[in-house]
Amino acid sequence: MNWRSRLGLLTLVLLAGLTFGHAALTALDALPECPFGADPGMPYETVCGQVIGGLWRSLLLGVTAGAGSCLAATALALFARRLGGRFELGIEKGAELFFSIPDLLVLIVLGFVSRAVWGGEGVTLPFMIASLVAIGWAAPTRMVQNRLRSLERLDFITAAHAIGVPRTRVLLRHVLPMAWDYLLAIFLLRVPAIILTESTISYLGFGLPLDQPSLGRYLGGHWQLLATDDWVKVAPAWALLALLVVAFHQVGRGLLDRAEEAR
């Protein structure tokens, strides 16, 4: 991993200590004043709760939903190598297919669903977890594929298929392993993108409720403050989803680096 990577993953790890820290703080009723004052929307919340909770479930909806969606394709690829042929094909054709479907669309109708069904102004934290898993399968299915593709090509991988080892143990046992690296750097580059496109549709006001805000959400719901002496208020919550998408994506694109130099 290169200097980039390391001060990506030194800066997570300050972000969950961040979160960590006002949790425990907060049950100790310990918390030291905000500096920034108390929410415009919210007078009874201080910014530094709303953003540092909107920290705390922008990273848990970016590592859930990234987890989901990259475990889902991982079965969905192995399950299309094992059986190859058309069935490989039509996972193929399935996954261009449904990613080329723009995510925001199929969230915001998603949104209209969840409040015509169960009410509200937003959606639940489960319910855009799901949707976020539901819409993300697509294009990691086929980065998959294609990784398993090219290991299965190794002279060692040929043989074991030549000599009558069954494909599943070969793809488990030997496959698999290889990949890891691979498949880590997908989640961790998932991560970000996941983390953008709940904060774009919560800023559009299709996501989740203002009283549990994400980081977007919080934005959203307080853009009109960038044009005010206020903007300060807003200035933290853009800070930590930058930090945060940028440190993700350092960290992931090191490990994909790392896997493309041990092939």
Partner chain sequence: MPISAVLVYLLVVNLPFRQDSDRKIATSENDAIALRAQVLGSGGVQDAFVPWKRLFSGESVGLAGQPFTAKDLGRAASLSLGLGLIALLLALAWALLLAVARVQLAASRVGFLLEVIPGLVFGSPLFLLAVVAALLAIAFGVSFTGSHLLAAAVMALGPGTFLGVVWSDALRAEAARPYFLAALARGCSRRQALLKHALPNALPALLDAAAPVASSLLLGSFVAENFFQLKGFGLVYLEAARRVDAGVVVVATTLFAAVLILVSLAVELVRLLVDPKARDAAKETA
Second form
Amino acid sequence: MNWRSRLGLLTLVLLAGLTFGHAALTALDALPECPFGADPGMPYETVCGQVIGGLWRSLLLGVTAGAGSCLAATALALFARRLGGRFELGIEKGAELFFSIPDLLVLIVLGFVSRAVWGGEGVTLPFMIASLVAIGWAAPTRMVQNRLRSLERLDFITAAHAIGVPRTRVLLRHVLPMAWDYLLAIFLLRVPAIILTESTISYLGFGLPLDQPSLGRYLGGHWQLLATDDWVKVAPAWALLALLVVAFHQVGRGLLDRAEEAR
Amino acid sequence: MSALLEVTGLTVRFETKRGGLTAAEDVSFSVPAGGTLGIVGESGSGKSVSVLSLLGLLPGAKVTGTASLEGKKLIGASEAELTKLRGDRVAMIFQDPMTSLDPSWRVGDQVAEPLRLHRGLDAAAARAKATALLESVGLPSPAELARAYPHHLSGGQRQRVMIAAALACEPALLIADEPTTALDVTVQAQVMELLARLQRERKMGLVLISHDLGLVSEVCEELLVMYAGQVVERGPTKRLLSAPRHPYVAGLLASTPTLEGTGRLKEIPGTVPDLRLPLPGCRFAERCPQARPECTKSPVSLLDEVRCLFPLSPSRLSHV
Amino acid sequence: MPISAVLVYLLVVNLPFRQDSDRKIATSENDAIALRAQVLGSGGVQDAFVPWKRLFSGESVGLAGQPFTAKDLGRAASLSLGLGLIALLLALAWALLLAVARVQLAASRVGFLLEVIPGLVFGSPLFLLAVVAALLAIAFGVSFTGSHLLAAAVMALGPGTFLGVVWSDALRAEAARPYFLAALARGCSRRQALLKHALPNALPALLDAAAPVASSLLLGSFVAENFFQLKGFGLVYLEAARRVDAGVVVVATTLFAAVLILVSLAVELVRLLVDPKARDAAKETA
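Alt. form predicted together with the partner chain, vs. the form predicted alone above:
Starting with the chain above, the whole complex follows.
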């Protein structure tokens, strides 16, 4: 692993530590005073509380939705490889078709649905995660499918088929274990993409509500402050978002390179 | 008589992130007008690198030494000067005909391209000449073929197209880099025959690069054998085949099947050294059956056409 | 895509609309009933065109407070189209600049900088880039609200950078192929070989990028119109979705889908023109 990935990993650990530390201090009622003052939109909340809460929600969103879409993708790709033929082609074409629809359009329609059915300003966290999984499965499905296909061309897999090992067993016991590092890399690269998509959709008004913001929602609600003397109340959120995205990207990139090199 | 191609002390170096790599070192040879030279070596021996560097086709390589074609300086020449020579006075064919033709160009246009670039022919005249060229390399219904795209053609046909494009401007020198390696065995023989015939008819110089000693020796009068970036032996084909003086060449011959030969072919044990590591002495010493302690001490220079401290004498060739 | 349009319609029509009266963005009971009856029909496939029929007959769709006639929608759409075209031109220019820089300067000292730019653009949410543009505008003393050019520039940033990366990667990949070397050996200069051989072969890769570029322009138009408060189609759509205005959402989603289909059809047609292999494949299937 190169130094960039290591630095990325360290950053992620620190960011996670920050959220847990903040939670622990809050529970102990030993929270130091926030140097950035109160959230101008909600005078009872501090900027620190909002931003670290936002970091926590962004992390949670990114990781769960990323894991969800990657698991769905892996399951779909495995089914496709196992059943083969028309079914496989169908999944492939379906993923391609879905991939060509802009994510944001789907998210806006889903946000509209949420407003129509449950009302309110924003969507709930579970709904957001479900929406992100619903749009996020297509790209990884195609990638995992291609990966499994190329792994299955390896000679010892052909040999396993030749001596009569059942296909399902070959896929689960021989092919899948070789794909783990690649899957992990895809997942890690998926997370920052999801966090960014969520920020944009939040900015457009179809994300989490402002009293329980993600980093993106907080930025979307407060960017006007950047042109004022209160810009310090926005800068930390921006910095954390950038750190989060870059760190995930670097770790994922490093893993992906290693997975490619191993072959 | 003055040489068509004269190369002295050619050295090609690549600077990589993990340190430098000298891919070819102190390579010297010459080709007389109308002469044929075969360069033989394993992959990574520096044979292609030497030739590509002469034509300025290795961006990023540091090339030193002197080389001239028909008296014109090659190393140190400007890109524009080299561009003028390439495809006109010196032409080249490559190993893989499947990928060496531009997939989005019609075959005829690719053959015509050098004519348009160097002779300034208009499209119609160049096309007519291209069709004639396609016919001369033995392709059937050339007019139709000229309109086809590369993916319509077989491997052998494509290599013939490459040859036709190379011959378009009647070059004084043709360089063929492993021209038959990617082809079927039967097609290989046809392409080699075609190359030999064209070389005789047009009296052009030919440099044939191959890992196959047998193939090269059928066409070329002179041979140059390379190992790990260095020339290990050179000389007339007949002498080299009957009385090799470098143990590596002897080993190559012993591992080449012949029609008369019976019994097991001998292999050369070991592998080619890593050129990134320092190699103080003879680079073949590790695999050489005749190696002595002196061999690994200091660099061995090319003396009397062979790079060996203890060259074989003809009488000791009993094992061939 | 037409399927997705019908799907959206059916989805919208069958939604159990909330009808309580204390909602902030209210769809009153009357509104909801009116929507069903007048705008959306009874909810079957046969009524999928009801909003369209209303538009064509000069009536309006949308909630009582904000009616949209075909003319209103057309005006918004033409603003967005104009913005999109300017953004496309800006994106192409920016992509070309970036691609040439990346191919020519890759080995030089500023090379790493050219890798940082895509990272920066793809690594930040678009609205923050719009914020940067707005701050720059303020610093130069220009008012940014309502600025069409700034909006187009923000829209162009994503697709332009993406296209530039794809373009330069494709050119570099083509220049590494054996036929490129063969073209040089035939006497092409490096520039000629890049223009005459590498570029045509890199075109299919560019065409593959056309669909993502179209959708990222669409995304850009949402964000830019929202940020700069331009009454384009994107803003109309966003506001309608925020108001839960089913009629407008159905019409607009269908239009977006249609645009995306048209783009992908056009891409396939162009592909037949530039790629001989695709042409042969098409002949075989025909």
